[in-house]
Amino acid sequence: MFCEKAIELIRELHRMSDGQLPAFNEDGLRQVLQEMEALYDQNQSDVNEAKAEGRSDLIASIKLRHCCLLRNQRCVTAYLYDRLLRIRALRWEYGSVLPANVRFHMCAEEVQWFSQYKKSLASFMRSLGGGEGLDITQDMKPPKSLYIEVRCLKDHGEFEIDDGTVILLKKNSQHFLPRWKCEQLIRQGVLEHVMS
């Protein structure tokens, strides 16, 4: 049947809902291409032959090809966007530099336009605050203490922190230290945040 291979990238991002990038699915999209190709040749004919003959059953046909080509179009930009929406919380999520991962799932035109984003993100943060900058990728909630308790999981060798001072993550040690410093390393999964 017509959209099927659209609806399977519809359906791998779907099961993908808590914001993973799955791989770029370049078959699958070749292939829906190829479909609309092949859909829009057809139906290229079959005007022709429609405008040429006069032949007026030929028109319920030229319509279902056309809403199929228009389904298509909507599914593969719907597919584009929502990795586009993924990339972009990766930004907000991991920082400036994505791990090799996440990376390797992207396609090219994807890191490229990561890197734009990066760009007038940076630009952006820096005009605020009277040309002094401000990074708004911090501190997502509001903190409710400068300083947080938070316990190594995994041995991480040393950590530089803004004073020049350097802590060994080994691991099952607790550290106290300054919050904004921590959240990258407890998205990462290296730090955990202890409430008592």
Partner chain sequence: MFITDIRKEFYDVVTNQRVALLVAADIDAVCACKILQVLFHCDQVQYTLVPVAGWQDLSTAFLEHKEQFQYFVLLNCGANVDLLEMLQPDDDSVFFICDTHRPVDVVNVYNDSQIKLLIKQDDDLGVPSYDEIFRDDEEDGDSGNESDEGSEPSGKRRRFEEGAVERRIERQRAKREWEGRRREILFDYEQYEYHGTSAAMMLFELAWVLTKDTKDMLWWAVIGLTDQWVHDKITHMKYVTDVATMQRHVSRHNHRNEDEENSLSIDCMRISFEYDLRLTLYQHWSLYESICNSCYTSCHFKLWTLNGQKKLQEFLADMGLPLKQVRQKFHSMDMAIKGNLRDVIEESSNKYGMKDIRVQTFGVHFGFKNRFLASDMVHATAALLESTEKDDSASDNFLKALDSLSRGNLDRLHLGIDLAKKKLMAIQQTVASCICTNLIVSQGPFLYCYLMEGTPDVKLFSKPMALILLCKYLLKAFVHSTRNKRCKLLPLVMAAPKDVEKGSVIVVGIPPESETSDKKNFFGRAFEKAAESTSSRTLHDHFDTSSKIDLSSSNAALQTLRPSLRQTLGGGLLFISSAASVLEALSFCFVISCLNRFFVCCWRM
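Each form is matched to the other, and the largest set of C-alpha atoms that superpose within 1.5 Å is called the rigid core. Residue numbers count along the first chain shown, from 1. Nothing here was measured: the structure is a model prediction, and the numbers come from that model. What changes on going to the form predicted alone:
- In the core-superposed comparison between these two forms, L39 has its Cα shifted by less than 2 Å.
- Relative to the superposed rigid core, K154 undergoes a CA displacement of at least 2 Å between these two forms.
- The Cα shift for R187 between these two forms, taken after rigid core superposition, is 2 angstroms or larger.
To complete the pair, please output the form predicted alone; the form predicted in complex with the partner chain was given just before.
Lone chain follows.
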């Protein structure tokens, strides 16, 4: 039936919870585009036949196929736009480096879009704060204290804070660090906030 493959793309996104990115369904998208091409070709031949022979009985089927074309177009656009919104949210959640399992679910064009978005956001943040820049991805919620206790979940190596102190982040070590320096590493899964 018409539009079923396009609706399945939307259902696939709906089944995933917010914040998750399903694998890019290239086959499903290709099938929808092939269906649209077939509908368009059939409409073109029917329009030409209706004009040449004056067949008004074809108008209903032409309108039906045109509505299906528009519906498929809306579904494909919604599918791609929703994926871009999810990818944009991942930039704010994980930072400028996405985990490999997330990148695996993206197509080449989405990786390119993410790279451009990352550059645009970085350029905007550099323009803030009187030439010094301001990282607006930090402190997504107002902090209760400026320092937090964190536990290292995996070996990360040396980590330098603003006063020049270098800290070695080894697995299972605990540290009392500035919140704004840790948030990115917490989102990446290197550190975890220790609640006392």
